[in-house]
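Okay, so here's just one chain, in structure tokens, the form predicted on its own.
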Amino acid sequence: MARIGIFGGSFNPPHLGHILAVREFREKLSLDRILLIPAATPPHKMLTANSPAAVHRLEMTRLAAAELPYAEVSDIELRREGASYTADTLDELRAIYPEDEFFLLMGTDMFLSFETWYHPERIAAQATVAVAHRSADNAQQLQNCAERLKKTLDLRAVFVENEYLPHSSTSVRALLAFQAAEDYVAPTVMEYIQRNDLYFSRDDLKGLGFDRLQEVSLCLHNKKRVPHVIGCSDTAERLALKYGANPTDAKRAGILHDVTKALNGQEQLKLCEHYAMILSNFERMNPKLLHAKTGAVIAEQIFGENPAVCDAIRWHTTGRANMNVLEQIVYLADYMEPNRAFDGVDELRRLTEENLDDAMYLGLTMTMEQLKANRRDIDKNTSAALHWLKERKQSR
């Protein structure tokens, strides 16, 4: 009887990280073989515009396990119609591997998520779910619910404890698109998808008119964070037509602030160093502030936009001294577009339709006594940036 691993997934693309979870999942659960399946319709998310065609997310696959002598890619999901649930696809498999054990592979948050996949009590007959799981994670979270889906399912699950590369595909599409990703997929990976076209890797993105911009730069973004964006780039245009910046820039602005925010601080770091950014002390302590930094960047090397749409992107999270208006326009409305909501934001909005530099004045100020609550640093520009607004407001 064969032990055999089945880990599905998207694959778009497939990266190094999937590489090296499926070495340790097949070391530490002594597997004979391990089955990665790429799915045609994955139910818990849609694939993001774009996604390149089923066949070639087979084709990557195949590349990039293709150093794995116990990995075999399966296409039993993309030749079925529908939705690719694993429960139809246990089914399959068990036809075809009547005696073997077999070990369903994945992460945490699929784990969590278990009881609303369909047909949970289906693949919990068929398989033993193995969790990857870093030594970060909440064990106690990951514990309760384990004991839950056994006395629910009667649900076998194993704990593997894996230091994987943690990066998302969301990440490493945006990378891609960067140009900034040869660290992140197999070489053979890299060269079909550039063969190909594909994630924009070889695209020219530079002076893109403002509907494709928003087309291609929302691809690059975790799906929650889309509306966010849009928000933030209308409320920028019409802060702009009221207070007499450039509307345009101040949409672009909008729409590219945070092009960079799917990245982990690892990525951010990477991205720094793909383009000789240099970085202080307190930067690289703080690798999660770094997404205005880099997104200015971004902005100007990959989409071309004007030194004015890249400053106001490069100061939209910590401000500066001697903000100028459409700076701050961006700043407020990445604070308070309408799908924020937060303690003070219905007054930092009415500040903002009255005066900037009193809804700024606020808007600071909640941020350093959120920093200090939480025993945060405070980076210099912020500081900067209140002490330069005092100064206005008491010259007025």
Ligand code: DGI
Second form
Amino acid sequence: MARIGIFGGSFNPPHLGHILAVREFREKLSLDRILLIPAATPPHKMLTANSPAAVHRLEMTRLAAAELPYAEVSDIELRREGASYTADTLDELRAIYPEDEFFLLMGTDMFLSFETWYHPERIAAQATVAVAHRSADNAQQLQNCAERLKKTLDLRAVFVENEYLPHSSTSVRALLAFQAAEDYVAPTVMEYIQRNDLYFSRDDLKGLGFDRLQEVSLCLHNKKRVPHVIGCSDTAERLALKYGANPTDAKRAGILHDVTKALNGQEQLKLCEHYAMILSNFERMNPKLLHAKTGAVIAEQIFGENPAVCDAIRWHTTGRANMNVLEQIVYLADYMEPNRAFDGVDELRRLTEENLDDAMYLGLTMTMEQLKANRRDIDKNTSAALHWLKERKQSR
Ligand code: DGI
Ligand code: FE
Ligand code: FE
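Let me have the form predicted in complex with 2'-deoxyguanosine-5'-diphosphate (DGI) next, following on from the form predicted on its own.
Full complex below, order starting with the chain above.
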């Protein structure tokens, strides 16, 4: 009786995070083999617009698995019509492997939503669920979930503590477009991606017309951020027309302002290294702030945007002293675009229509108060911006 790990996913693209996960699962669960199963494109969950056809994902997964002698890639879900349901896949596999023990491999996010899967009881009947988690996860929440699933579905779950920080496929796709993915993708996979012109890896993205720029930019974001980015772009353009800034610059800065936001802290730092950006200790300690700086560099180097657009992106999170009108507009559009919802947003919207300085003053003050309440460090540019506005107000 063999112990078989089953690892499904979009593999869009397969990256080193997948390989690391497979290695750890294999070791810690003493698996004899692991099946990697690329999912078909579910009709209700279209893959992002720059996603290659399923045959490409299958081929890339085969290349990625080539270095793992115990791994095998299965096209079982791609051969089936319609959506890929794990319950169906396990039934099919059971017919092929009647005697073997199945371990369904997944991350904590998937595990926590397990009850919402298609026929979870059929899955529970066929496989033990193996959950990779990190010590930073909420252990109690996972434990509660496991106990509940045991009771309701008789699900067997095991936890595998892993050391690596998982990459998201979204950030790997973004890094491919930023020409900075070589540490995230196996060389053979990278070669395949470039040879087939996938993920904008070889596209010249400089000077795109706005519609194409928007299309590309939106592909690089997590889905839930898309409305915010569009809202920011539209709002920035409208405010530029109102306050006499360049509306084209404003809407381009708006659509690109968070272009690196899908990257986690570690990936931000890698990108900084790749583009030889010099960082202060403060920036290293507060990687949340880095997306503004990396966004500006990517806007310049990858999208060929002009310095006014790049500066508006660079200062959209902290502000700075002596901000120009475009910088103020992008800062405020980011803060109060229609999808934002927080206490005080209505007042900020009202002030933005009245006077940019007054609105900036309120925005910066709210940010400072929030940061103080959360005991976070305040960027010196944020304080400098507030100080500058105070002086300007007095001389008005
Ligand atoms: O990228 P968005 O979410 O659209 O908005 P943003 O660019 O304004 O980023 C907001 C994040 O930046 C939020 O998590 C707070 C953080 N932030 C802003 N100013 C400072 C800051 N964090 C620190 N530590 N210090 C700051 O001065
Ligand atoms: Fe931002
Ligand atoms: Fe934003």
